[in-house]
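To begin, one chain is listed below as structure tokens, in the form predicted alone.
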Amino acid sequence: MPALLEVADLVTAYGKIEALKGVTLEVAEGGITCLLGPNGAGKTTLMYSIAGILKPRRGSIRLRGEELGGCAPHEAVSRGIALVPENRLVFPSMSVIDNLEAGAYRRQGGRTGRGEIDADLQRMFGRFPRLKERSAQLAGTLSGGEQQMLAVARALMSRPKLLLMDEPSLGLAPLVVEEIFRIVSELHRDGTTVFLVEQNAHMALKVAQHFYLMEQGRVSFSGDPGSLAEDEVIRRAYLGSAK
């Protein structure tokens, strides 16, 4: 599959220390790629420069082609991005509909018509049922998983080109994270490409065709589920296991 998202030797600081130091990856259209790590590798750093909400130092983020590094986080959704962030970070004091609607705001004003995005609102009732029995309810009294389904929701009425999504699983009960990782496969079968942040990497190997490991800033690892699994330090790692 091509390139959707191709981030080439990218640097990204917190003042005087780099937590990218010298990222390069790709995530292939219409795929899910799923980036491993140990807590402060940089991956939500990652995540973040290429939502636009930090300024990478330098390097490259390329959507189709076209550069998106240092852009504003309202350019990157309309430019195709949708950021899923760790932590859900629904807006509590909002309903589940408006905060849906707040998903759609780039749309909103322009060439969009109200038609399309409530055909948008129906479509995301229909992938997640719960939101739509609590559509007046306010976010902030959801449980986890169904905040977590909101997230993923309101991200998906920008119709981005890519969803990224930061430890969707985490915090979450196991019945829940199975569920979420279903969405995450339906979205696959839809055509959506996912690039994903995640620590179980047992469910990760269930629906990602691509992963990389990131450590200490830096990309140690690039390979298929195969390699993955048959990656000693690895599987001892993430998959608790060695052969």
Contents of the next structure:
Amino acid sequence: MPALLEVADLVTAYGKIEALKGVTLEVAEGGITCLLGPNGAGKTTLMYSIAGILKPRRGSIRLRGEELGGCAPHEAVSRGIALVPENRLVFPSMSVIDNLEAGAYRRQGGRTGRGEIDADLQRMFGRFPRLKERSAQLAGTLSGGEQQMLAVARALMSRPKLLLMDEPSLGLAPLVVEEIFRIVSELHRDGTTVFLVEQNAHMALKVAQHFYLMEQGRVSFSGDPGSLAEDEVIRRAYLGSAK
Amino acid sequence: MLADLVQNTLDGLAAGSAYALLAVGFTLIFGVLRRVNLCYGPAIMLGCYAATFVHLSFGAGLLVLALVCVLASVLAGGYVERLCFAPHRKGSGIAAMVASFALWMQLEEVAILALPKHLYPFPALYDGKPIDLAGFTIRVEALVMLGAASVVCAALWWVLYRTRFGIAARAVIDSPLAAELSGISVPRVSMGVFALASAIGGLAGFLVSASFEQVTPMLGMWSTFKGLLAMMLGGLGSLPGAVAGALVLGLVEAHSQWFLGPQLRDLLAFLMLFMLLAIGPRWMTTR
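Can you give me the structure for the form predicted together with the partner chain, which would complement the form predicted alone we have just seen?
What follows is the whole complex; the chain from before opens it.
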């Protein structure tokens, strides 16, 4: 598969401290790519750099060959990148439906007709029936799992080419985590490209086709699920010692 | 006694509706920037000075003056935003607040240089007789203020809850980071909200000037204080709270002025704020 996203030699720093020390990786079009790594490895920094929240110091980020590095976050959304951020970050005092409208912000008032956005809203309600039941409710009153669904749906409302997900299972009950991963694989089946940051390697192994491991701002492993399970160090750190 | 109570309540609601406009503008700016804009009032004062200047030079009518007030307040507000808040968007809130204080001094000096007398007359909102209704005198300008404030609040609600800009504005108020990730340009929306708040403030300034029939450089400080006080009474950051806080402030002032005298009026308003802060600081942070 051709690469949808190519990150090359990316360096992002907070002041003098380099959180990313030259990261190079690819995300295949139409696939699920998973990024593993301990806390503080720079995973969220990488996500924020791709989404335009953080400005990389060096290196390049290309989406279908077009350079993205350094563009503003709303520009990145226009180019087809949507991030479901860590801790969900829904708009707590806005209703569920207004959260979704905000996700479609760049498509409104322009060439996209209102009808198309309404159709997408209905599609989201079809995929996430709980959100439909609660469409008038304030997002801050939803449960953690429902907020995660809302964050995913909000990101999808921008019709992204690439969906970035930063630890979607964080702090959620096992059953809810399973539902999140079911949705990730459904999205994959529908042709969405997903780049997933995850600590839950067991769940990620069930859905992802390619894995990267990041440690201290560098990519230290790249491979398919088979080679991931064979790697002694990774197995011990992320899958428990049992083979 | 009862007649006094009713009369004071009417006057209090009229003053409160002007405060409500100021407080709503303040709250919008506080909401998108999380910064206190001390120069909010002085920008409005400059707008009213621009209108006075137009009135003195061309003898323009009330509607034109209202328009000049609003436009000049938006321009002055934009100047404040560019100079005080845009450079400190991700930086220090204290730096932005101090900068807005510096601009306050600057705008006051500009007003005094342009129109050096301390006091200028402003055309009256209404110079006919008050309406007599069941023994109560109702000042027409009070009715105009109440009506204008209601219309502006309804229009603002419509903008915030029924338009694309409103969704973006509320998103920025809720979470700037999530708004950016949703494709909303936070600097641009913040500027739009700033302009909207300045326009509302300009209208409030026009109503106040026309009902006092004068402008002085003190209007700047007056607007900042009344707006800030009403916003804080209403619980900091909530628009309905700001309106409620403003009406309470207007009512308390009107009644205390009548029963306790003008010296105690302002004292009581600040005492009320002090008690709120002392009794329940959590009031300030809940929305």
